[in-house]
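What follows is a single chain, given as structure tokens, in the form predicted alone.
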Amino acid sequence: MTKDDLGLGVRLTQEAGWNHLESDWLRFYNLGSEGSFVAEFEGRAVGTTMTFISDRIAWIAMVLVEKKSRGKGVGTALLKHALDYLETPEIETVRLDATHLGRPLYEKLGFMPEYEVVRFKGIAPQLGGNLKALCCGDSG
């Protein structure tokens, strides 16, 4: 992956309904550009994944495949490539967060659920007055 591929990431994010922005992709890229990959299928860029290493723990993120290219092994190839990249003696653990779409793939490759992440979406109500008093008690 190069910086020129970040637009692909943004497009795939929007198609999947995720909330990541171009600035998020750039931040992720800057954290681990060497471990960031693009998958091509039939001559077109159709998928992404990024890896980050912190001490002895690695994270896999942004595993995205365009809808019309799913079910063709692209996600599996991306994930296996990322795992091969992370196969070093320095890394003790590889982790990732899974969506409902990705979970079967990750489990097939040996990942095990550790906990559930729940994401809420909504519109915050308009709040007036002293927010400090509202959230933290009125200390006078």
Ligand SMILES: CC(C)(COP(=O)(O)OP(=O)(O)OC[C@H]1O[C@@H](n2cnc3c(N)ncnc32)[C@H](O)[C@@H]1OP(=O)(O)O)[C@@H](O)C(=O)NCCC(=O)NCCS
Given for the second form:
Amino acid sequence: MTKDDLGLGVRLTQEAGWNHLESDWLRFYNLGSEGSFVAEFEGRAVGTTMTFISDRIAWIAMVLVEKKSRGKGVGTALLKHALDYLETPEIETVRLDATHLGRPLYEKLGFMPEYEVVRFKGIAPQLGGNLKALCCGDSG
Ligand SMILES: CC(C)(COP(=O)(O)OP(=O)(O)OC[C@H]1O[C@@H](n2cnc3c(N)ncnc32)[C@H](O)[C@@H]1OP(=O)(O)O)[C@@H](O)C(=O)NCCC(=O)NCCS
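Now that we've seen the form predicted alone, could you pull up the form predicted in complex with the ligand?
Then the entire complex follows, led off by the chain already shown.
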């Protein structure tokens, strides 16, 4: 991956419904540019992954393949490439957070679930109203 590929990353995250901005991609890239990869399929850039190393632990993130190129082995190839890159004596463990789409791919490559995370979403309450209720109650 080079800085010129960050636009691809933004496009893929938007297509996947993730909320990363170009500034997020740039921050990740600056953290681990050497371990960041783009997959090409039939001459086009269609997928990404990034790796980050902290002490003896490596993280894999931003595994994304454009919708129309999925199911053709691109995600698996990206993961295998990232794992080859991380295959060094210094790294004890490789970890990642998986979506339901990524989970089968990772399990096929030998990753095992550690625990599950539930993400909640909803409409934020009006902060001003809540603060009033908390601090003063009805009697004000
Ligand atoms: C998860 C994701 C990266 C997988 O990418 P992909 O390129 O479709 O992955 P692969 O093609 O390697 O594997 C997906 C499936 O295609 C199958 N496949 C692999 N090679 C194939 C080939 N040559 N022909 C047909 N199918 C193939 C795989 O066996 C797998 O099948 P499965 O449904 O039985 O698991 C993609 O779905 C994606 O970008 N999702 C949105 C973002 C996301 O959730 N990313 C994961 C973050 S943790």
